[in-house]
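Here you get one chain, nothing else, as structure tokens; it is the form predicted alone.
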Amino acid sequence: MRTFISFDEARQIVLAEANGLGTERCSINDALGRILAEDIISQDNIPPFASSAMDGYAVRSEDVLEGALLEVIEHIPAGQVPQRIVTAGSCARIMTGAPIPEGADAIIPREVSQEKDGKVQFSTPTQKGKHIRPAAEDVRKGDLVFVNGQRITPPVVGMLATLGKDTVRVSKRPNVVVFSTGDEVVSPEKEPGPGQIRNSNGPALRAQVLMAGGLCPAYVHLPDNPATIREAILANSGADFMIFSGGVSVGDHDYVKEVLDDLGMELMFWKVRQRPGKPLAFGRLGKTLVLGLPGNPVSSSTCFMMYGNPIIEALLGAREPDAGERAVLLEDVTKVSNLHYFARGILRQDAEGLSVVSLTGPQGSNLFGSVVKANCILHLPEGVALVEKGTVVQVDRLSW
């Protein structure tokens, strides 16, 4: 087991032990959010022909001439196949996505036509290919479309309906179970006690779990009783993943790290150089992976987006995470020298277009209403004590 190790030793650690679960066929409408476990091939040209972009009329551009004439000869709506040629002198009054008819090269917009006694003026010119939406110009027959590890989003359910595949296979979504514990601990709708707290690390995680892809029924709340605690261990040994808040310290009551260590748990690392989170448990039981987390909610929300969401992407089969961003800090940062920092931050452009990025205020672990503001964490490495304004940084965008 290995002890204080730097952030980039941990993750690394923690994604080589996470891998993926295997696959399924999902339909397009429960697909949202999950991960593709096949690379899309398009079977088809999109658009399969060339369409109005316009309600107008279908013309030969050569024929609008000023002072012309010409004769309607068709009314083409969209979803139905033009009957006529247009040729010379003539044009089709045609319905935007409909399809082009033959012989016509553009489109004229009702706005500057005047139609009467089934014939049609024009108070413009136009010129070949004008508001013509050509065939195959969004995706070509065989084309990759999408690839394997990539997130389905809105946008992909709608271009795999436009692409006519109803079911696609994705990677299996891991079953995750989120412990919190602690006696001082009451449930989110009881009015604490003296020395209570009520419960916001179950909620929270869980929150954290569904929206990084993982299946999590409902939170569990240990006290802090190690029968109690090894007997739901146990009772969810059959989890792809376990993630305890607290219990993983050295406080005489943290019984978490104990009992894994009783039950066989192979604990890869114990303690990280960072803040916050310094007292961070990863390890095996059996093949179910476990992430102690600190009881602190800043720490625990923190760690779980530098850790657990990693894992669970993981997990998926997502493809590796991105290296982050990197913004301009905008006030100087003082810290431990020898601890990497998750500082909660505000990223936005300036007026030059620059990201620039600022803290959301006091850092106490303590201030969970700094998670709330912040929509990205910065990384302050470790090896220096004074982060300087101006110094550029690493952010990772918060998934909400």
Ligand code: AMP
Second form
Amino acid sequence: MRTFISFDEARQIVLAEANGLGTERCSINDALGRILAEDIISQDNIPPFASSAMDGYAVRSEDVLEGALLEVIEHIPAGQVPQRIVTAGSCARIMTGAPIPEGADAIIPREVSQEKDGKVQFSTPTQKGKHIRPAAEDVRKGDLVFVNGQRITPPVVGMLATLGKDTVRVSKRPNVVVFSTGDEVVSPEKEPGPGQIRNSNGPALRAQVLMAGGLCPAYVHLPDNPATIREAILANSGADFMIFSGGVSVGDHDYVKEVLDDLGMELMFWKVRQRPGKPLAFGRLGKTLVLGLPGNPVSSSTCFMMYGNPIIEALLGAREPDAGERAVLLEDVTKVSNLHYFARGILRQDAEGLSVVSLTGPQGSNLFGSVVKANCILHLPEGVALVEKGTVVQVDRLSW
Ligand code: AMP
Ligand code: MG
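Next up, can you give the form predicted in complex with the ligand of this protein, since the form predicted alone came first?
What follows is the whole complex; the chain from before opens it.
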């Protein structure tokens, strides 16, 4: 077991252990947020046929001269195949999305057309190809449209539907169990007694798991009692990922690590040179990954962002996490030199369009307001005791 390691090392260990969980087929209607586990190659041209981009008239561009009257030989609504060929002196009334009739090479919009008694006259000239959407303009048959590892966003759902891929192969979603711990912690609907606090980590961590794409029907709260903790772990041994809040530090009643050790967990590291969240623990119990987060709500949620999120992404089969962005720090920040800080920040653009970042206020690890206000996490690396105003720092934008 390694201890008091750097943030970079801890992240590498975590990412090396978290691998995709296999794949399954799923309807595109249930695929939002999931990760494609296959390349998508188009079997069709998109659009499949040349069509009109306007409601108007399909004409031979050379026929549209000043004052010329063209005979309207057909009406073509969207969804119908033209029956007639447009020959010299004729044209077809056509609606947006309808196939271009043979012979026609341009569309004239209705707004500049006057139709009377089966004949039509135009107030502007046109040119070949005008207002025609060519076949295969968007996608060509045989194109590689999406690659394995692509996250399924709303436009990806739309494109898959267009391509006729109504089901796709996706990575399986991890089954995640969130355990909050602590005798002092009561359910949010209860009035806390003397010395008690409401459980915020259970609901917040579960919400973070869901947002990251994990499955987590409910969180489970455990008292500081080794036998109960043991039972709950055994009852959930089929999970892909277990997250504990609390009980991993060195307090008299921090039993989580001890019970996991007893059950044979391979503890990969305990304690990271970081703030918040120094007593973070990570290991593997059989096939289940285990992340032990300090109970402090700021530590628990921030460390989930830094470790839990990338673990779930990796279990989902996503590609490497983003490298983050850079922004100019707007204030001096003092810190403990040998720790990597995850400060909660507000990232914005200044009047010149430069990315700038400031802290959300006091950063005490008991102040959850510092997390609630944040739209990013700023990384203040190890090895400096003062990060000066004007320094360019790395920021991770939060996904909410
Ligand atoms: P621990 O890591 O168990 O020593 O907890 C550290 C601090 O976080 C203590 O002040 C706890 O009361 C608090 N805490 C632990 N679990 C929770 C929770 N689920 N919700 C809110 N606060 C918690
Ligand atoms: Mg505790």
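C-alpha atoms forming the largest set that superposes within 1.5 Å between two forms make up the rigid core. Since this is a predicted model, take the numbers as computed values, not measurements. Positions refer to the first chain, counted from 1.
Superposition of the core reveals a Cα shift of 2 Å or more for residue 356 between the two forms.
Superposition of the core reveals a Cα shift of less than 2 Å for residue 9 between the two forms.
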